[in-house]
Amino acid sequence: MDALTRDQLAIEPARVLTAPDLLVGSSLPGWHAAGGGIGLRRALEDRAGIIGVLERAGLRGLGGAGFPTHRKWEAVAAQPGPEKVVVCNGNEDEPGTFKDRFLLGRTPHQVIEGALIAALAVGARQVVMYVNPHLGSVLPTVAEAVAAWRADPVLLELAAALGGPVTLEARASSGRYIGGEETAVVAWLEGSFPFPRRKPPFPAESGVHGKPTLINNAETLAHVPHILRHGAAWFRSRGRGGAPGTKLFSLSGDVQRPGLYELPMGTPLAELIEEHGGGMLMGRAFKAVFTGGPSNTLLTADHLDVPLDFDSVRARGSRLGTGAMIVVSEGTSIPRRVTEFVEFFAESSCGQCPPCKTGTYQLATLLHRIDSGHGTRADLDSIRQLCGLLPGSGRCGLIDGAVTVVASSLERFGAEYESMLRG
């Protein structure tokens, strides 16, 4: 599986899963007539070896903690008995995070081909598309898809390697921001509230009504057909500086031309920025960016260097997360940008935790308050305090992303603060 021809190499480095063929939306031929089928027709022919090919590709979960995906499906794999379930997830519903919606959307078949050769690595027989409902026409799409793949008959024979029926649906997730971690979106298909749970058992031990559960973000999946077509080495060949593959970018904010961007993994921040994204709006300077969405620290232009991947960015005390880029030109409020962003997490969060319920809120309450020109002293000693306190108190990172991103501003822009102190 991991031979490479001179075809592949080829193939444009910088689009893999945005390529122009791949767009067929719905239609199922169409994604065949791009070469469809062939990552999942080998994962047929070589069951054993799909896990090794993910290891050796250096694949990782970009919905965004990073973790290799080949330990993931390992850990399900490991769980005896065929009752196991491979959750797509895509209840994407962060600020500035819009990646998930174009595949599924635009391309939802190689997300598909992903999940179902998914299945056969790690012996489940049930797979779930789990689609945010409020992303337009995205679930009819991921639906109408789902039937034309229940109809071909590849089916049959996933079901004769599994040794029973492979049911393959797609299903509205809660459409609440909480509803994508990966506990919540257990509770969800057993038809409860999307309430985060404890861990452990994980989901891979015990998942939807108790069975070993695998659940990957849409875009992890949708690489995966296209390194068993293509082989470990070629998508290590996809990425700069030793960054396997390639990764897409949802860039927002004060840039000339936001979009969504596949790049190269490890392409530098400013090259996104300056290249991709035209430069800054007006031609302001370069201030800030969230990386990941608005739950990571905060970088500023000492860190325009940074090569975007997982490790880089983290060496830099960030995280790349989901891969959104939210940028902040000079003239720009920082605490009014952090004050939207937590008051989105206090609106978001399920109320399971009464520290993150409360917390949340009590932070974008003195936010709000500071921004309105109405702060004290004592209302920025009362966020620092919250910021000290509040870590690791919920069963989830909601509130960890909350304080991150308010904990990062006040050390790199604190004196915007102080300079809105009333008084």
The other form holds:
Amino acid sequence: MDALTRDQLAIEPARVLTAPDLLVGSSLPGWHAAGGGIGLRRALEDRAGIIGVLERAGLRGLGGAGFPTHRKWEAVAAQPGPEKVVVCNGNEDEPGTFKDRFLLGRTPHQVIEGALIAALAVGARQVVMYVNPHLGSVLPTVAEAVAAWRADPVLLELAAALGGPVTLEARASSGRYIGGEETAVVAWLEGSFPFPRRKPPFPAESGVHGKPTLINNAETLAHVPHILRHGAAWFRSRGRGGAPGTKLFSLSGDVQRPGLYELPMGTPLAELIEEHGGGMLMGRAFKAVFTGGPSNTLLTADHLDVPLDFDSVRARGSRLGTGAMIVVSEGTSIPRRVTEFVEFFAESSCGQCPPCKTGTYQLATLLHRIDSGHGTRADLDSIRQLCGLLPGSGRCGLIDGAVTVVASSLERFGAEYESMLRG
Amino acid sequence: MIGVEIDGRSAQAPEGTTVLLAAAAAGLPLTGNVGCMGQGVCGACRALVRRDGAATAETVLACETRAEDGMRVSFLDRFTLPRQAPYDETALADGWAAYERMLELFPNAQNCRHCSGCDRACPKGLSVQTGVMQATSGDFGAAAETFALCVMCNLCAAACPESIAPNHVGLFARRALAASQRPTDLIRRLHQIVTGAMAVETTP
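Could I have the structure of this protein in the form predicted in complex with the partner chain, to go alongside the form predicted on its own above?
Zooming out: every chain and molecule, the one shown earlier first.
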């Protein structure tokens, strides 16, 4: 968040969501002065065309999955009846990801406007801004912004178009890591503990209190008013190498200038690290990057040229995820970082599925033994076996994410683990 | 013969044997995960197993689980309780004191999320979550009954996201019940011994 106030970021040409004139906080007049409201106006004028614009723009879910946004919207729009819900997912609680807190804390109106456009497109009269309450002043800022929209006459136009009053509210999420999983979002909004549920049914069919529910990440929704205002072609032209739009990258780890960077989708990893991140800390050699947070396959020096977009990163066997890039240099222990991440997963596991809870703890303990110099070859063998035994044992993807990062670190840095074994 | 994989090592075992005996046959060092050697009472041989073709892994006691071809087994031997729960059993005879002591020792027991993870983890199929609820509501009799077959394998404790240690809550309930209300057959037998109605041989 602080990084964006720095000088070098003010000259980034590609900024759409984080342009300086958009950083108006909860001020709705400030947002309107920066061109806000035009996207919603266009949406009101051509309600039936909204989803088509998103399809042509090629917008994908920026919370991590990269699922085409228009298809999710179509699924909810296709459900019958007026009782539908739109939820903006601002629960962000993943290690190394700090983008939604910036958007919601510094420029929340574009996110809210995106959510209102979504409501119009899918026919929902209930809009919920689901926000992690542990992010300083972010939730109060969103609440103020929501209050400003409620007093805005455009909400009456929305109600007229949707055939009934529209409710817009800011709700504190649990702030727990699993609380960002979409079925957990539904559970929490129904008043329960945020336990992930089995899918199907998907929230698009049966979500909050059984109502069809559209759940989109804050960054995804933030793009929507800009796309409607400037058009699909404009959005596509923001990206590089065929990938549409811009992406917020949460750059952290062993780089000179960690911070939040909004860059064209498809910007190569090396460019993010070298040009924007100022290169490696203390001139050390690049070793690896945990992409999209701590639950994906590591990328190594062979992959520095990878364009950071969903398809290109996937082609290298990893995932873009949330756009978090946790960079590791020579001199930083991969087993140590992996141990920390797996401990996070073990703590965050909700408990419903015993193989997830016990398996992540077992992995964490074995990793900790190796990291602390007490591990044996048998421990390493056990870790390898758990990586094959555990996947798929949870209702949500937590256990799979934990296994992915362990397995990929073993595959690419097996020698480092071996060198730490005792005997 | 069937092939199983145990803690990353491939092993051959005769059909119809238990996972624990398969591990022994494979020559694995049975030092950390064996107590009663197959009687199903000590709870030491807890393990995660993945049956061939199964959708998920599950928690079991290796001594009570039949080894199957293609089964993968990972012994869970690395976890310990986050803390001890010390109490004087003789001080539990008074129900009021016992209840207060339990709340003091197991404050997390009231934070149950009702996720049923402990129920699914329990290799004995006990209604662990219900037992915790019974104990926290002060019904030590019901809780003791619920936990009657508990072998203290700690799988529920490992699975619990609130670190409740349900098995220790159950043990406390059983002890609290015993402190105030000893089993009648035990009282009768002790009475017979003390009054001389039953002769007992004692070693000198």
